[in-house]
Every structure is written in C-alpha cells, then in structure tokens.
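Take a look at this single chain in structure tokens; it is the form predicted alone.
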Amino acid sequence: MVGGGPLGMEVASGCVQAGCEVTLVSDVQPLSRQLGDHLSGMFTSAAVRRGLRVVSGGKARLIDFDEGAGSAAGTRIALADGTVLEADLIVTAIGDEPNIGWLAGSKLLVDGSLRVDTRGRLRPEIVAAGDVAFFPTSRGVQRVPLWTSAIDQAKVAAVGLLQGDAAPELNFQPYFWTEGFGLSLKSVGFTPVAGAPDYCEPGKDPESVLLRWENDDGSGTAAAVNYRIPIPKLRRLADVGPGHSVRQRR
C-alpha cells in the first residue's frame, strides 16, 4: 500500500483484516498530514499491533518492467533512500488533483483553480462545489476534498444560485470520519491539530477517548476515538469546550 492518508490506511486495514501481509509505504507518519501527530500516532500504533508493516524511505516510484530484473511489471517500488520493495499487488492512494483541465479558456479559473465565493458562486449564474472547488474558510481559501464538505458546499451553492446575495453564506466547520485497525475516529474542527490535546476524557475501554484541542486562531477541534457521542454534542465541544456533561481529565 503506497500512501499513508485516510484511504491508504482504510484499504490497508481491510487487507490486514482479510489475512493479507501488508506493507504500507508513507514518507511521513500515516495520517499525520490529515490529523496531526497525536491522532496519527494512535492509529499507527494500533495498525502495527495488528500486523501492519510501515516503511518510510522518502518518495516512492513504481519500477518499470525493464528495471525490474525479471519481475512482473508493477510489482516493485523504489524509495528515495534506495530501498526496493516487492509485492504480489501494489495499491496506491497518494492524493488527488481536480479534473478541471476541460475548463481551460473558460475564464472561470483563477491561477489554475476554481475559486468560489462564500455562496459557492463563480459567477452569478455559475456555481461549483465539491472536490474541484476552493472556497473561503476561517483559515483562508481552501480545497477540502471530503464528502461532508461537498454536501455542505452544495447546499449553500444551490441556494446561492437561486437567491444570489440574499442567500446565507457558508459557515464551514470541518467534519471527518474514518475507521481502521479497530479504531473509529470522528472529528469536528480544523485538522491537523498540533501537539497533545488540551482536554482528554477516557471512555469505557482502553482505546476509547474524547479529545479537544484549542487552536491558535481561537477555534476548537474535538475528536472521539471509539467514544460514543452524538455528532451535535461533538460539535458543541469543538465550539465551546467541555460543558457540564463532560468532565475534564488531564
């Protein structure tokens, strides 16, 4: 498995659960770019305990057939540090790029990207939403390629197309969910988060925990790992911090 993001880790988890021997290649700690070191460390530790082999050696590339010294094409990869790995099957999940080349010459692109306003509009009569769209957030203009983001954008863009400036603006609060290696994570707020959490409440089992970070910009990020909590309550925790129903344990 080449790629240590959410999709790569989910595929690797499924293969390990199916009884495969899996090596995951990532140039950084898996999930650290998306979640930060603390949460990614929890997932990486759980993955290793369940049998995943994690290899880091810089950027990876498939070795061409002529370079393979007799190996079948696509069954070897070389890492930047010179390490060569062989496998029966190689799966890659190394990110995505918006498919917007067909819009070249349309005058809709700004510096090669689709940038919408707070109501999802490129023009009064044209809107965009989903993985292709950069949109304003409290942390600047961003592209957030998550299905929950696409739904939130689409709702705002549809009303923006019909009502124009009278439509409500997008008030974006990220929501992320992934499962793998016996862990289920739900998070609300911007990630990756830096350092250890400011708030931690253990759950009923050793891998169950409720966490919150206070970000430098004043916003909060809440995460539940194997912890049963309704999403509205998790959103409140991210917004205002621990309430009367949540006890603080450092």
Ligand SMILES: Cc1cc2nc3c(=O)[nH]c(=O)nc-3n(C[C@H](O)[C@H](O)[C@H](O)COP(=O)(O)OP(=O)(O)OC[C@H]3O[C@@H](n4cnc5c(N)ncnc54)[C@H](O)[C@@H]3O)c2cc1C
Contents of the next structure:
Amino acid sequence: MVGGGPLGMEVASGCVQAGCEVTLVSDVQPLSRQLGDHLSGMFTSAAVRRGLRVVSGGKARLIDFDEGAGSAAGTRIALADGTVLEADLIVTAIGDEPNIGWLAGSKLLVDGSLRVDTRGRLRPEIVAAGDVAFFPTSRGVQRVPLWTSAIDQAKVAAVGLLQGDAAPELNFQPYFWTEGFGLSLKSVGFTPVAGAPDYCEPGKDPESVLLRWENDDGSGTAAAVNYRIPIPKLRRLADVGPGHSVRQRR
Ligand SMILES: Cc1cc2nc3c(=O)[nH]c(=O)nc-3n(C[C@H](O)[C@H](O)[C@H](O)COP(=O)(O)OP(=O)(O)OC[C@H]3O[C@@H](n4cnc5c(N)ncnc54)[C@H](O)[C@@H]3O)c2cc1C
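Starting from the form predicted alone, produce the coordinates for the form predicted together with this ligand.
Expanding to the full complex; the earlier chain stays at the top.
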C-alpha cells in the first residue's frame, strides 16, 4: 500500500483483516498529515499490533521496464532512501487533485485554483462547491475534500446564488470519520491537531477514548475513538468544551 492517508490505511486494514501480508509505505507517520501526531500514533500503533508493516524511507516511485525490472515491472517500488520493495499487488492512494482542466481559459481560476467567497461565489452568477473549491476557513483559504464539507458548501452556494450578499455565510465545522485496525474515529473541528489533547475521557474498553483539543485559533476539535457519542454531542464538545453532559477527567 503506497500512501498513509485515511484511504491507504482503510485499504490496508481491510487487507490485513482478509489475511494478507501488508506493507504500507508512507513518507510520514500514517494519518499524521490529516489528524496530527497524537491520533496518528493511536492508529499506527493499533495497525502495527494487528500485523501491518509500516515503512518510511521517503517518497515512493514505481520501478518500470526501463530500469530492467523485466517481468517484475509494476510490482516493485523504490523509496527515496534506496529501499526497494516487491509485492504481488501494489495499491496507491496518495491524494486527490481537483478536476479543473475543463475550466482552463475560463478566467475563473486564480493561480490555477477555484477560490470561492464565504457564500460559495466565484462571481455573483457563478458558484462552486465541494472538493473542487477552495474557501475561506479559520485556518485560511483551503479545500476540505470531505462529504459533509461538500454538502454544507453546496447549501450555502445555492442560497448565495439566489440571495447574493443577503445570504448567510458558510459557518464551517469539519466532520470526519474513519475506521481501521479495530479503531473507529469520529472527529469534529479542524485537523490536524497539534500535540496532546487538553481533555481525555476514557471509555469502556482500553482503546476507547473521548478527546478534545483547544486549537491556537480559538476553535476546538473533539475526537471519539471507539467511543459511542451522538454527533450533536461531539459537536458541542468541540464547540464549548466539556460541560455537565461530558464529565471532565484531566
Ligand atoms: C475512496 C474514497 C473514500 C472517501 N471516504 C470518505 C469518507 O469516509 N468520509 C468523507 O467525509 N469523505 C470521504 N471521501 C471524500 C468524499 O467522497 C468527497 O469529499 C465528496 O464526494 C465530494 O463531493 P463532490 O460533489 O465535491 O465531488 P464528487 O463526489 O467527486 O462528484 C463530482 C462529480 O462531478 C463529475 N465531474 C467531474 N468533472 C466533470 C466535468 N468536467 N463535467 C461533468 N461532470 C464532471 C464527476 O464524475 C463526479 O460525478 C472519500 C473519497 C474517496 C475517493
């Protein structure tokens, strides 16, 4: 498996569960770019405990025919540090790129990207929403290629198109989930999160925990790992911190 993002880890987890011998290649600790070191550490430890082999060694490159791979072409990769790995099957998930080629020359792109305002607008009569759009967030202008992000943006853009400046602005709070290696994560708020959580409440089993980070921008991020909690309650934990409904145990 080349790529240690959520998709790479989910594919790796499914393959390990199916009894395959799996090596995952990632230039950084798996999931650290998306979630930060703390949550990434939890998932990576769980993965290694369940039999995943994690290899760093820098960016991966497919070894092709020109390099004398012969019949092994397509089943070997080289890492930046010189490590060569061979597999029966190579799967890769190393990120996505917005499909904006068809807009080239339209004058809608700024530095090669679609940048909408807080109401999803490129122009008063043209809106964009979803994975393709960069939009203003408390962490700067960025794409957030997630399901709920696409849905929230689309609703705001539709009203923006109809009502113009009278339309409500996007008030975006990311929601993300992933499952793998026996862990189920649901998180609300921006990730990656920095450092250790400010709040930690253990659940019923050793791998179950409810966490919260107070972010530098003043926002909160809450994460439930193998912890049953309704999403509105998780949103509330992210927004205002632990209240009477969520006990605090520092
Ligand atoms: C394997 C995978 C797993 C994922 N898992 C999760 C998850 O667990 N949780 C989560 O929140 N998000 C997940 N995502 C991300 C989520 O699917 C996307 O954020 C979401 O689908 C974005 O919606 P969208 O409408 O912007 O784009 P899309 O769903 O990609 O829809 C875009 C549509 O536009 C079409 N299209 C593209 N170019 C053109 C063109 N020029 N003309 C006409 N049509 C065109 C495409 O064919 C497609 O039908 C996952 C993504 C992938 C790939």
